[in-house]
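What follows is one chain in structure tokens, specifically the form predicted on its own.
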Amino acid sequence: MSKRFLLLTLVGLLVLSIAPMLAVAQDDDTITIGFLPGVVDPFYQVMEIGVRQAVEDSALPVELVVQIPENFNPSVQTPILDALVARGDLDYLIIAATDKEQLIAPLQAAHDAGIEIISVDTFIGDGDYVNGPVTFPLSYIGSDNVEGGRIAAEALAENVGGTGKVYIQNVTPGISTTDQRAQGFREGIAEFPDMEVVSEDFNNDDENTSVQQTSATLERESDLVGIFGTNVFSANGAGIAVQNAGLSDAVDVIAFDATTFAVEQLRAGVVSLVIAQKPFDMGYLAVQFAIAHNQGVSSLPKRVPTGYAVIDIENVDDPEVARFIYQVE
């Protein structure tokens, strides 16, 4: 049994242990939970499905307040956060912080106002809510993103024979998840002496920018053999640029996040590997944590890694793997 599976099993048992308390809850003890993801995209849409399912499954009365920023940007997310705090009725806030440093102060203010914070997908500070510089959030539920980057590097290296130049298509510096994915990818590629990361671009979570940046890199680096797209729009844009350039057979693309578009590119031979996170689990567990804490559970883990499913052309039709594709309809 893997450590991740064991941890999730223990978390599930912990939450289930409060069922007797939930069954006798009074109707006027409504828990108000805010959900503030990073942006509108398939990853966070699936996370919202998990959040809503957990609310529906709850034996306690839960009111859910959802606000979704139009752009993945702390200057957009922070005013929405401040408005949620100003409501004065939130008990818990489930949030994917859009910057690991810039969101510390507004989230500290939310906590000081009596709102318990649960991080999903991204974290603030260094993500160590036990011994790190930021410890007030209840928990961080999300992927091990350094490991995800290493998985991408090893897969890409294997596909290209351990030789050649590769490129990182990223979002914005300061985002905990994508910073770590790029870190893990660089560390993984460094294990192959005949491989080199030639450059890294930041698209500000805009697919069109990703296409333009990748196209320019393909023109500049005629011997490029691979690209790592660190999130939904980065991977989508990289795949489109490779396809537009007619280089699907020459440049290998590893896509982080299992959107239906990424899977279409996998089937078309543009993308060779799709790394699926588990956003439904993140959202579902976050609501369960809020309810458990509300009922007096004090032993919730500060860090819950939710793991990955690695999808390739050989297993994409396996129901046990395909269920991790981000289906939002």
Partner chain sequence: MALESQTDVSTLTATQQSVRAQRHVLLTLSRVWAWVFLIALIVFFSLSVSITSEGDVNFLTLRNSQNILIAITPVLLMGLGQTFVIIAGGIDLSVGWVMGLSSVISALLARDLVARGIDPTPAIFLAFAGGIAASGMVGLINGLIIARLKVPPFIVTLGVSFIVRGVALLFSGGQTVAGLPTQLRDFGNESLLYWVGGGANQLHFLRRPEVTGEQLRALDRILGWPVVITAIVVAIAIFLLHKTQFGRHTYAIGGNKEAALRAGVPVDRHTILLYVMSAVTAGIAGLLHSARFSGGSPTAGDPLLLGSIAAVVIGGVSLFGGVGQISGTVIGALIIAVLQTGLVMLGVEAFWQFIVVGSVVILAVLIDQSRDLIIGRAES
Contents of the next structure:
Amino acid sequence: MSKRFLLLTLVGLLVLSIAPMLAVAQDDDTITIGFLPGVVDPFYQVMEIGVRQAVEDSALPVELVVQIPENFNPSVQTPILDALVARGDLDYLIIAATDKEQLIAPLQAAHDAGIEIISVDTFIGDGDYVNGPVTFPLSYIGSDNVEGGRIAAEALAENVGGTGKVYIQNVTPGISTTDQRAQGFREGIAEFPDMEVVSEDFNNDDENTSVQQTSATLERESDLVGIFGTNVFSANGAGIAVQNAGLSDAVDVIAFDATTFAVEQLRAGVVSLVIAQKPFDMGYLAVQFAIAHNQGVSSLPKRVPTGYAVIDIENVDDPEVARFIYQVE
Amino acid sequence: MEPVLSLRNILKRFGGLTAVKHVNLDIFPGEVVGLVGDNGAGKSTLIKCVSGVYHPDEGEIQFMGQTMAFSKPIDARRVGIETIYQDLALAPNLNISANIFMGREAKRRYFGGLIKTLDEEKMLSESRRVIDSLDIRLPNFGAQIDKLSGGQRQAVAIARAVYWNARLMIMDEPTNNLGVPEQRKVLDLIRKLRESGVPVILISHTLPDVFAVTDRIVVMHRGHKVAEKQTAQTDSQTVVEYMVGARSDVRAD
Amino acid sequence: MALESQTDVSTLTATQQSVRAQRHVLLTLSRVWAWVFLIALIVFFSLSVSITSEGDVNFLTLRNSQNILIAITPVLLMGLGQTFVIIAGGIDLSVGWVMGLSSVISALLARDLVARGIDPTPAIFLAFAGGIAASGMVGLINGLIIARLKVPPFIVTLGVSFIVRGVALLFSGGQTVAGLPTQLRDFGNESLLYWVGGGANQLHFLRRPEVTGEQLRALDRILGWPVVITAIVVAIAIFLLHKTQFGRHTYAIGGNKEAALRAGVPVDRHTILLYVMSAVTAGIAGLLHSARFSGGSPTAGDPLLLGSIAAVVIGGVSLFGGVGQISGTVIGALIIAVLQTGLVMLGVEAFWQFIVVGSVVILAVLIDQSRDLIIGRAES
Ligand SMILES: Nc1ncnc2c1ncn2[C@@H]1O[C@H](COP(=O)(O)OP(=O)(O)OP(=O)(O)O)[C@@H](O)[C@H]1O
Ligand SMILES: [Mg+2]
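Now show the form predicted together with its partner chain, given that the preceding structure was the form predicted on its own.
Okay, now the whole complex, with that chain kicking things off.
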């Protein structure tokens, strides 16, 4: 039993050590681009569609290598990254780093191995690739989550007339994207003197917990006017709690990320606003940057904010807005 | 007289080790047979072949004139071979009646047997009956087994065997870990079983006990049956000599 | 002299009597300690919420009680099957992702069957049957590997949970399955009874009263369908564990597996059934999730696994097997939910909530363990 296991391991190691050599044998004109998103989810799936579209639209031969981690977690992403580097044929790597500190070293190693790095959605270091601690990546293309939170706050404030108490349903402390959205939301609300964030709870990405916490908060704060859900589950749970308390008219619920499910809940009246990022743009731009760099363009911007779209029940059918829904099929 | 149990040429191996070697043995109605031998002599292995825990690699087991092939212990129990194991086989977290009825719980039927519930009252009263019939005293009848003393547990195990109409009772070191009064109680129970016509195979290291209750003594040494004596016609000195291998009748049978 | 010794004896008897009385109280307390703990929590939150809000907010309201009951449904359902498994000396770590799988499968079926023109109600029934069947299959695989191949349940169910996770993500494409029939949403969010408060004070049975505006806020859903379903499963579980041979065998296997085997308990078959049962109750939680949130979510159960095991343990089920009751698991789930709701209503900051919940879980288990000591001492 254990002998056979040992044998298998050895054979596996042998194959792994030979594989890169086989892969290197490729002609030189092709631009090889690796795409390594954070996890399997509609957001990154749409980004992948953008990546593939750009590859298709390219006049130059581009070879694409896609790897998707099972978990949004640096310890899952790093080995995949190392394996991609070990192939030895990548010219560019488009990556949504799952941790801004822990991915620096492995990406530095990739860069040292001759691979140019483009950050999408998330960044490493502090995201400032000009003056910050990390400058080796070509560019960071993504929406600023703090900005997204601020936009959510402004949209909510406009809906409720700039006064009242609001509540934040967040996922898990320590996730940079959702933490930044919450932070931006607080900053945005602070601009309105008659508005106040009463509290923030963490639902562990569980809709049931989100319902429970929101219901309890609604009991405590009878004059709540709005809830910001930092992701779709948070907002959906909050929206269901609001609906079952008969408060749909009084409390607005904002969802972050325009998944088809979020939009469906918007149409059902469970959430009132959906903040859409532009993952397609991120993926498409990143590939274009890689190709441009390959062709000698040297003045690529180090930072490209892709911005947001705010979707509500009035504009959801407008094709100009609807195209920002994360439609996978 | 027909033997109740008849073992022919039983052999049992564990890998390279042969724990029981070509053993023949007959047990007759109403007799108590002592099975003695040094540690590792193969006593437990032999009786586990009879009680369906192991399959013998060679040989034949006949019970009440029928050839038997048990695939699990419950097969042996179904034909009336009850075993009190060295390690007792009671569930410490269940009470006395639940243990007596373990695996064969009494049930009440509802809706033509569609729904069946445990018949606790029946199990309790039946347990009480069998325990009283054996003159066993248990202070707290609803107590969990792990609240009972070793002797009381032994008594429960014996009561269970009796309740299920044992036609052959096998006891593997039933007096182990018991205080002297409790040991005596168990010996009394063995005599009671004999009175009711149930043959008993008693495995024990305590020779005085063996001499006190058995009709016949069988000695094993390193997997072989080395002696078979009427209890009244031998003494412990002789038995010990067989046990340590200083004497052997192994060629005799 | 004689007089003195007499006084001595009588004092002794008095102390003995009071010691005995004390023991009696302790013993009774320790038997119902989980209830005591739960009631103490409720009293504490009722007082503290009303004091800190200066009487504006009440903890003990009809609505809040219903919120808590709804909140415990998934954790409790997962915990019910787990209770059987743990009493029998096993553990099932796959239930989290089984719940997700069931949510995804039932959502996909409901969506696609309705799209094929089948009426929503039969489609939902079929979808539920599909979700349960898929869950049962996973339980069967768990059970077969554990019972037949004798691999420790911890390893098997952990491994299987990875596989189930992959399958759930594959089926759903990694995203929430949307586009479910509205009947499903209604089933998940409507209830057996409705109470219209705010002066109207009417009780409605089964049908939601047509109310609008201010009255909408005064509408309380009593015994939502998920609560009703869970209550039925609880009743079945109590019956099975405490009244039937199946339950008796579960305890016997947990107490002494070898003894159960020798006594003729079909240990292997029973073990397989236990894991099927555990997967099925988790599967029911998955169905209810799809209904409540009108979306099939592969990750629905993963965050709940530890909470469900905590509920079981707080309820007094021993992780070593052989000991435990369904009522304990129910109370365990209630204790956690009351605590979480209470802390939010008190406005306790989120980080402190983690600390308090964790501490209470440990405290609860500690009390439960010392209970055995107290009972042991009091009985000897
Ligand atoms: N399941 C098993 N696997 C391998 N070897 C075994 C097994 N059971 C018993 N043995 C070996 O078979 C031999 C006989 O063991 P057995 O338990 O029958 O002895 P015993 O006469 O009952 O001894 P004791 O008086 O100590 O109970 C010993 O050498 C023992 O180590
Ligand atoms: Mg032995």
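None of these values were measured; they are calculated from a predicted model. Numbering follows the first chain given and starts at 1. In this text, the rigid core denotes the largest set of C-alpha atoms whose superposition between the two forms falls within 1.5 Å.
Relative to the superposed rigid core, F136 undergoes a CA displacement smaller than 2 Å between these two forms. Superposition of the core reveals a Cα shift of 2 Å or more for P173 between these two forms. Rigid-body analysis of C-alpha superpositions between these two forms gives a rotation of the smaller part of 20 degrees. On core superposition, E219 has its C-alpha offset by 8.5 angstrom between these two forms.
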